[in-house]
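In the form predicted alone, a lone chain appears below as structure tokens.
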Amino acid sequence: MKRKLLGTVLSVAMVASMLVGCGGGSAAPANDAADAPKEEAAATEAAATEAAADTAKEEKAETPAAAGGAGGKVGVAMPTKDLQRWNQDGLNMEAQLKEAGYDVDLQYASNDIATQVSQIENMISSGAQVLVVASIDGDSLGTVLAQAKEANIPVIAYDRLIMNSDAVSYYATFDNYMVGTKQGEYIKEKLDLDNAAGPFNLEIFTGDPGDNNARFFYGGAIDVLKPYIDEGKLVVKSGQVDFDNVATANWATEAAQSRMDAIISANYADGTKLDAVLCSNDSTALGVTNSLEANYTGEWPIITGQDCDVANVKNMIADKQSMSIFKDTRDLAAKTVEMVDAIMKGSEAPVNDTETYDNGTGVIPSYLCEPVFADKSNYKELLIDSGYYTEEDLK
């Protein structure tokens, strides 16, 4: 384009030159020539001010569509309504994106991934400038995300690490290796392996293998649990340690409670004590705790969670569960705004992590929030005194 335009000013002035020299030997009349240096002059400002112009229409082209400022168009696409915490997540990003001045797409995709493509399409056609995608399968986006990239709309990755795709721009989440880390600090703490003779008995329940936050929570519970199991000091006597034998899929409660009902059929039907279950959020922890409510009859054991759903804080307030990690998606959701906020307005998003989180394609940079645990004996606080929820909520 550029160098089209630089053509068209010279042949101008090439036009204009030749026109000089054929009324300099002409009998053209003295008004004529001493005009043809003015018109040689205009001719090229013109064709000067016609290519300025245009290379700045090209230079806008050129630039990310992201830097609108507030008022541009953001889509939000949360994975599914089927669990509690990505209504809460959705909601508090709309509320938060609109109060600060933008206009919300925010699409739930009922946990099928074709679906969720087609909503990024359409939020990509309709004008979004900024994506922020909590993923179902963080494999299957590169296509889509490749059109958004093409298209100079940043992404974020949004709780869900999205895998092998160069279009993610930023990652904002809870650190998820802590959220595992906690879970089994609160095992190792309540049946204090340091000092107890034990052995104890223990079965885990991670999450979905498409998700990478499951291998995150997973890993950093059995960095902690691990030395107990190599020395024996923990048992788990269904022999399921591995991350795919203890995985879960889409997090689905029916498949953790079927999968503990086969577990203490095998395992505990005799009597055997359960000490612990480490269960890896609350969905899955809700599966177990069904399952242990049928069919087991022995001392209740320690189970964790995360997320703080409503029947789950019930079951912690009930003894049915021990604790479950408080992620407050009100201020993921403020930190997720923010980061938006720097990229409409054409600045670098804020970040803490330059690290961890490698997708495939390099490491991302990353937002991470910390993570708390809320048990029996610190819930109103965390929960209730925060506006989190009401005292009626968990009536």
Ligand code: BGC
Second form
Amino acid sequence: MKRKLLGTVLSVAMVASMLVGCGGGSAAPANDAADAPKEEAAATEAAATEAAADTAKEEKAETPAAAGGAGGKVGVAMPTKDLQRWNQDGLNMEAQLKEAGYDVDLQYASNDIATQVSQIENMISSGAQVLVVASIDGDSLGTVLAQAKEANIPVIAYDRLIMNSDAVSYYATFDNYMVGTKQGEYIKEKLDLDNAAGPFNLEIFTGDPGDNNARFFYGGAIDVLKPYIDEGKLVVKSGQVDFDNVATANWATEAAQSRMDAIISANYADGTKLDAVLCSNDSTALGVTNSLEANYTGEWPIITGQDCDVANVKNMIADKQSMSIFKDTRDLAAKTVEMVDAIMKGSEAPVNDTETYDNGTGVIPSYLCEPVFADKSNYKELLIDSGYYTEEDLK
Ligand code: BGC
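Given the form predicted alone, corresponding form predicted in complex with beta-D-glucopyranose (BGC):
Full assembly next; the chain just shown is listed first.
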């Protein structure tokens, strides 16, 4: 009876939260790419797990670590300072949490898993009441988060889903599948794949295999492009198409660059034209661009990206990168702060997706913000007029 009532309240709260904030993010469609088993699992198990997820959510909502008003300590664990976006995420989270009246313990782990684990241990032992964690490797936090659960400290997975841990209460992110779809659609439209004869040459770069997001980005894009690869209109000369073959450890620019160096020397050094490079994010796009500048003499290809990092926006302005996806980290921070605040006050956190993100222990109630397409034609409006960057930043 109690469950039923709570379920109804949750549904109303969920619908309400879908109508506001973060550009009204939408649920990612199920992904049927051959290399996206987690997405498939989420889709096929969604119906069966929905009820369980609702139940889990009710229980989580009923047991906040520290009910009662603003104030208290929030631990924020970020992966690395190496990439611009995480610096922005951290600063936004810190500023917005402080403004809401919380103490913040913000830590960066230099992309080192052991460092992140020990930082989270310290947050637990020094009295954090909620943890916000952007994981380095989604599969490596099970043990430390079991300690958080034991101490009744709710965990919000930030941007990247934490896998195989039942300590995760909520997930705040962008619609990661939609990011990939937008990148794939861009290549499809620019090459006019439905009408042009082709064939066109494509190469593919995605992210770290330990980052669940990478599979969603790849899955969204490959679902758009795979039919054209299958019919031979898109040719991947390197033969590297499957997720494992196109992954980039740690999303490292240098790794993408050296893989591109090898691909060019084996396939494009003789003047063969490369038409497009699908890059899941800006750090990989930067590596690809650096490699092309050093080694490739043909007509410049279409290059996709994500994050609107300063170096990449500069490359867009200089026609070296075609597009990026803008994920306004201020919005993600704001939504996460709402979640923290709701947990602290013992009320219901905002979510707009209870189907897509199964972390292996069940579906994690999520809020998906909406990613936005950015290119040379709209970057001023998106990035400068909104105060994300100054003109000076992009010079
Ligand atoms: C984020 C991307 C970012 C990548 C590398 C992903 O989890 O969603 O925005 O580019 O990590 O840091």
